[in-house]
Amino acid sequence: MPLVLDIGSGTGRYIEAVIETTAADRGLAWQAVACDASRFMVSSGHVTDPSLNRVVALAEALPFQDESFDAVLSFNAVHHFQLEAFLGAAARALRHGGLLLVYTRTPEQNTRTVWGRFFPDFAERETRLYTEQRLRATLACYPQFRFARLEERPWRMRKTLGRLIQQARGRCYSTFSFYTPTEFELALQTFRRRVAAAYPDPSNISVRNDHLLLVAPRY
């Protein structure tokens, strides 16, 4: 049974989706490990699959034996990691022929989101995201990933203004932690006005949420 590691797993919702989707669509059964630096996030996970192991550890210092995993995944989390150390740890943890998959957003993509366009200073305050150039240059330092490729994944959806406000109040992105409570409330009011002006129908808001997918076979 393939063994998969999800790094920066948070509560485990992404790895849960991977397990469910591959089982339903392709008939694949995975044994998975969810790894996150936050003990709170790991312990508060909502995944009920008894085969899912949870581990508290840093992405840059994985506590696993060399060549332990068939796949290493990271969804919307790599900007929390020190990139060079993370790639080195992932290369060590992967078996030869294994696969590294990283789903992330670049600063340029961030500016095009509904948050980057309308939420005051959202894009400017988020300085942790890696550019495509930085990802390519860093990958070039690791011959284990010599066949890596980067793919832009466009994503469009429809949201209501009420749902967007709800997401912001729920701190759907860690970027919101860079605002004081007062700054956040003022910015949220401005966001509401800007979105309402740009979209006359508050029940039909087109949201752009492009990402970059890194696909890197372990040589």
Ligand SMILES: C[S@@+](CC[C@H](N)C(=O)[O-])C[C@H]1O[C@@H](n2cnc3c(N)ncnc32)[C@H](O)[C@@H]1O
Contents of the next structure:
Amino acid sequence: MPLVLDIGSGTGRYIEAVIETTAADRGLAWQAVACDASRFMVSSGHVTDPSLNRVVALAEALPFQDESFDAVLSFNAVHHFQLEAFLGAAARALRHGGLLLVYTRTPEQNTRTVWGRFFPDFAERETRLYTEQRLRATLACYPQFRFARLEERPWRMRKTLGRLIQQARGRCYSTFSFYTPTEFELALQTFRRRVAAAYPDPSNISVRNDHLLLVAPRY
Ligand SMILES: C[S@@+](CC[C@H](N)C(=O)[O-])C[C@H]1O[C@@H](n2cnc3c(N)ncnc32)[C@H](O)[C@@H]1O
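For the form predicted in complex with the ligand instead of the form predicted alone, what are the coordinates?
Expanding to the full complex; the earlier chain stays at the top.
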């Protein structure tokens, strides 16, 4: 059975969705491992697939045998990793012909989100995201990923103002941790005002949530 690793898996919501979708659409069965640096995240996931293995581990120092995975995935997490060490670890973990998939957001894409546009200082305070240029330049140092390609994934979604406020209060992005509680409350008030002014119907807010997808077969 093919083996897939999700790095920076958080609660494991994406890897579970991948397993479910590929099983339903293509009849594929995966053996999956979800790994994350946070013990809390690893243990707090809602496990729908009992065969999912959960491991506490750093993206930069994976505790797995070389060439043991058919696919290595990472969603919304690479900006937390030291990029060179992560790519090196992923190259070692993948078997030849295996696939690395990284789903992330660039600083430019972040600026175009509803948060980047309306939440004061949101894009400026988030300095961890990798630019497309930085990703390309770093990938070029790894001959194992010589056939890597980067694809812009445009994505629009509909939200209500209430849902956006709820997400901010739930600190849906770690960027919000860069605000003191007082700064956050003031910024949230400004955000609410700006969004209400830009969208007359608060129950129908169309926002951009574009991402970058890195697809790299392991050579
Ligand atoms: C924004 S969350 C994304 C979680 C999940 N992939 C998702 O999209 O729901 C980023 C995750 O990366 C983890 N993380 C941060 N630094 C890490 C590292 N060096 N190695 C492994 N995981 C790390 C965090 O604990 C967190 O769960």
